[in-house]
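Only one chain comes next, encoded as structure tokens, the form predicted alone.
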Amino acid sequence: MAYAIQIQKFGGPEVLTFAEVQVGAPGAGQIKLKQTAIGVNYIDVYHRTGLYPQPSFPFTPGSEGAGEVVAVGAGVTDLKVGDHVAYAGNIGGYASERLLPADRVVKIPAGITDQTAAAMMLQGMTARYLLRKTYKVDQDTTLLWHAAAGGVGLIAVQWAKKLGATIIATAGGMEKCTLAKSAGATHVIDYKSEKFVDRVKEITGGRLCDVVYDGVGKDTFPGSLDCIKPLGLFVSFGNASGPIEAFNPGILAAKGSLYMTRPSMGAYVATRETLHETANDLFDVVKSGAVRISVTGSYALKDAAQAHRDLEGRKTTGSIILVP
């Protein structure tokens, strides 16, 4: 018997319904995965609300998970029944079993549990492309990372520390600021009690940042632009507070000929080669101990609505998972 969370219409957490589903045999090039853990990410909220609309109803949200291969389709030669694999980016994850393209999953290496893999694939690979591809962070980089106590933020701060960067992190409240600091942030700003633009100017002596990573959106824009040195880069990769509304690109010229990008992971792992490169880099930094994955919450699959309430209410830190 297989179960999944289904969405019949866009809306709040209450539209996440638990249902029995039929999962057939894998087709050519597919695997059937019995999931042991499922990652919960803010993109799931965007799918649920319709900010990132899906083509039809009902659909199952969730873009990250891990588990055991229980069947393989024709033509699949590099995976076998019993392998433990993980994936990110394939919607339909809130389910006890599912079908997946074999070329979009990666084997979980020894030393990493299914729960850890499920909690880190989407967030960890996001951190990887942002720090290593969107902008190549190194020891000469001064960066600002908003919402640094979140899932992507805690991974990214640790990774950026390994790369030698000067990290200015924002978070909401003393507890979250302490988490960001313990992850390796050079400086932390409590946006609940401090004006982050003023603090960035103070911390940098007016030199500002080479790059700002903003997964918050509406609440931090356009203030983020005032934290970037001329010719610097603004990376908008999320909308936790709501999407950035239309703006005149002339503002980028006025604030120092800034660059702006809105990346998505799909473009960075579009081929099997780049998927494996990204995932293996992530596995390496986790196995080395340079990046620790903090799984702070575990919910039963049927309780996905509560997981969403907690995520949207900013009651969570680190990564949270669903368990079928």
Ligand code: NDP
Second form
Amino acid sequence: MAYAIQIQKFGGPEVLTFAEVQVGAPGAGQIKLKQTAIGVNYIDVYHRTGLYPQPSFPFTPGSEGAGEVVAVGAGVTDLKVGDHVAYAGNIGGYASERLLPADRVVKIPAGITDQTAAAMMLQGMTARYLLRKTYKVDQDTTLLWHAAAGGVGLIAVQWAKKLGATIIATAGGMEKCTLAKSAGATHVIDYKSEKFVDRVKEITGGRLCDVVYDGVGKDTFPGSLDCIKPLGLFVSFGNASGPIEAFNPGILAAKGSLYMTRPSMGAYVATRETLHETANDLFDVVKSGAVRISVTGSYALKDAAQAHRDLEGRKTTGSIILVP
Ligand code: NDP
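Following the display of the form predicted alone, present the structure of the form predicted together with the ligand.
Entire complex below, previous chain first.
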């Protein structure tokens, strides 16, 4: 018997309904995965609300998971029944079993559990491409990271520290700021009680940041632009507080000939080579201990709505998972 969360219409957490589903045999090039853990990500909220609409109903949200291969389709030669694999970016994750294209999963290396893999693939590969590809962070970089105690945030702060950067981290409340600091942030700002632009100016002595990573969106715009040096980079990679409204690109000129990008992980892991390069880099930093994956919440699959309430209610830190 297989189960999944389904969405029949866009809306609040209540539209996440638990249903029995039929999962067929894998087709050519596919595997069937019995999932042992499923990652919960902010993108799941955008899928649920329709901010990132899906083409038809019902659909199963969730873009990340891990588990055991229980069947392989024709032509699949590099995976076998019993292998433990993980994936990120393939919608349909909130399910006990599912089919996946074999070339979009990666084997989980020894020393990493399914739960850790499910918690880190999407957030960790995002941190990786943002820090290593979108902007090449190194010891000369001063960066600002918003929502640093969240899933992507806690991984990114640890990784940026390993790269030697000066990290200014924002988070909502003292407890979250303490977490970001212990993950390796050089400076922390409680953006609920402090004006983050003023604090960044103060911390950098007016020199500002080379790059600002902003997954908060509406609430931190355009303030984030005021934290960037002339010719620096604004990376708008998410919209936890809502999307940034349309603006005149002239603002980028006025604030110092800034660059802006709105990246998405899909383009950075589009080929099998880039997927493996990104995942392997992530596995390496986790196995070395440089990046610790903090799984702070585990919910039964049928309780996905509660996981969404907690995530949207800003109650979570680090990564959270569902267990089928
Ligand atoms: P988080 O665990 O970071 O949760 C979101 C956090 O955003 C909250 O904990 C909260 O932290 C902060 N936040 C600020 N304002 C709000 C608000 N109004 N409502 C809710 N939360 C708010 O989520 P993820 O790690 O899953 O994702 C982080 C961001 O990265 C998201 O925007 C997501 O869409 C984006 N993302 C982008 C990808 C890409 O390739 N472009 C891929 C993966 C994620 P606090 O209380 O500290 O403010």
